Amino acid sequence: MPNRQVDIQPERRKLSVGPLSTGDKWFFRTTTIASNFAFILVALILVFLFAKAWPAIQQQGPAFIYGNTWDVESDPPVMQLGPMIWGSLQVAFLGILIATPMAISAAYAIVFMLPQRLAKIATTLIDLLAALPSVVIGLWGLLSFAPVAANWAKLLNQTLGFIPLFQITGDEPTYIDSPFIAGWIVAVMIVPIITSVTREIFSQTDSGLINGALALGGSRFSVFSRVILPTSAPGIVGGILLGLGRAIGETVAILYVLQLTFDINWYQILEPHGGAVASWILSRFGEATEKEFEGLMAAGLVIFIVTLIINGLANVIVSRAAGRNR
């Protein structure tokens, strides 16, 4: 009988999905279930809030976020967090417009200006300028830096006094506990977060597209603003954001440079008044009463709710930059 050859297909394989040896699936689950773990931390923590100032929400009203009136011997007690909320603002974008002109100029120095040796120097400095905490930078605000910011207040009010942002009322002004030295303690906090960010966009960018422009004779400043600021706006932004997230919760350090009042301060910002939710809740929450507690706890509901949001969208904007950029 002739030779009959039989073609023998080999066994196709299948390609395996996820880690394949065992120490890999063990590391696979361990970093899903941590990762998983941090987003239910944070689901707890917004429960546990609500539920201890739903009672304050649902006697207060909507008057909570916008009243301005904070008197917890009336009866009913009466808690509306208007002044507060705004100061929370007025306070950190004080601080955002302080922050980043300094943090974009010193991730563009890191990045394409100095040697690589200073340039892991000043990396190095700024990220222990973040490290330090809150209540050091506020005694340091108030024992250090709040007389010298009293006297660029002064100038300010003394050059530019026809401007209403920068008027005082009264005959004996102090400049000092007012909402511009805080915005300044405020800068200093979120100048390296900008700064990461901003330093992690810029090295993303196009060296080729950088020498392009100045090999046709664009100089440092054009080429930075037509150029790499333009590719590295929606980063940036994204991490302006997250400063603004990380201002608008600071405690500590305003508690110590603004004197709170429920008294709104609406523009100006040389005026020895104002307001930060976080830091109200600090100075009332040894001495609050059982209902001023419930309130307290709606109000950290409110700052925690307003931080998610921002640092939420800070991160899917910086996410598309940096994918934009690779």
Given for the second form:
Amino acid sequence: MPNRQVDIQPERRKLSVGPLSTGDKWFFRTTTIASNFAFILVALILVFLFAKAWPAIQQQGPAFIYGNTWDVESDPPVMQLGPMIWGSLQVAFLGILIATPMAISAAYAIVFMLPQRLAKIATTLIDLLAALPSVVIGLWGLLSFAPVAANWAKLLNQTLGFIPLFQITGDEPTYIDSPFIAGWIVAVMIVPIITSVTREIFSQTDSGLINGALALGGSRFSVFSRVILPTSAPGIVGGILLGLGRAIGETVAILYVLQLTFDINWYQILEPHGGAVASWILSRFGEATEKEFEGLMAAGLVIFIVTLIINGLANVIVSRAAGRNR
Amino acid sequence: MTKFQETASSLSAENISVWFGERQVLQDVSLTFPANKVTALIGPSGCGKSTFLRTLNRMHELIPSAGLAGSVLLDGQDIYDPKMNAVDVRIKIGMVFQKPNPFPTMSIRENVISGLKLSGRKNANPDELVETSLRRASIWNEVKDRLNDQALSLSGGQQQRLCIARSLAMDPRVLLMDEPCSALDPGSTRRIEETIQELSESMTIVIVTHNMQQAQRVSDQTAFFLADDNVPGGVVEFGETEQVFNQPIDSRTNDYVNGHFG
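Now that the form predicted alone has been shown, please provide the structure of the form predicted in complex with its partner chain.
Then the entire complex follows, led off by the chain already shown.
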């Protein structure tokens, strides 16, 4: 074999990756502008919120995040968001807790059990749920659902009341306006998102794995719990985080079914006593003074950042899961 | 060492016909698989041999539109009898698939004993079961130092032998193999063929293959399946492998084994 000449550098040719025609060029430009536009818009909103919120943040200091008081009558006004931030997390967490099993069951039924036509109908109905305006869900929650769920709350309190989580301190409990009920309402709103992501992930499950598991004597449940669920887990977690993003930002619906109180409610979820940042902003916005407006903007900034982080995390997890399945 | 029963079972299919919805894909197939024999099912694509294989351990019924006539007898007992439990049937009659399908979220070790977990069975000594099963599938020496590694870290041929080990851990009396080497390189193929020879000492084996040489190397008897447009598949010829390949009675068998079509 002749000696390879490694010292000679071959001249590189220019390879074109540009547009192929005028039409292609315009297509390329339009999509570039559109995608950058979304990015710029998010950045601008962030800058806007930050500018509006800055005076309040500066004045309130870190207590804005953990403090317990909202008093705009005093001078200077005290604006501390602790109970609302905790309440948002509490309601969102309850929502996830209720929605996740429902969504996973629905997705399993759609992908693995229902005949195709029924599966299509179920998918459409669940997607329709996501299209309902949140004010409609809020009103339904207030007028129809809360009275029913109050009975569940009563049952929980009477049977499991010895657990601090289900204790009620007041004398004549109403069992409504509680984080428990708000959690259910949020669950109804995020079930469609989690179902839709989980359905997608389930339908990508390698049928070879399922057949293999069945041939080893697996039952429906053992194949689900030992093969389908573990391989789908990262994707489902991504779907849950997407749901969490929506739950944290939920406003109107919660306002109808939750008593917002500036006294932190750590865990008694059946008490008419809770918080939600976004709902608080909405309830105060109309009558806010200039100072309070700045405080509400700062509250908006908090939600925006939390949601951004959660969605970012969700995207990373979902795309990793998709990559691994391929 | 974990005690494996050293007795194979005989299996026989009697007058099997198969439908998917309204479409009939198999017509009146009767084959006997004597204990400890290796039987090859050959025939062109779409002739129904893989479908037939799936009727032998009740995997067929998992397809929603599937229909069946006839019976499959395991040591004289009809596996489709309403009193028979499909899970018991699938444990006694193991299956290895065309594409290696180890469970990606489990380690090598967990894969071997996954059948226990999936079927809710117990084993007094899982560590021994893991070693014995991997030895029987002749992959123990390659993986003994990395039992906790992910199963997907193995090569394709190793994955397939892991899947064989996984079936063996359930101590099946019969092993069904659906083109187990079609996704593998020649070296891995040869090793799996050797494993088949060893396993036939303790179980009955039915193997679907597209590879004529493989059928001749590993099997004692061969069934040739054929289907035509609008005619459901069926067995054209069934006999000793030697005879089917060298002195076929039917001219279509002769054409197929000599590569004239298919």
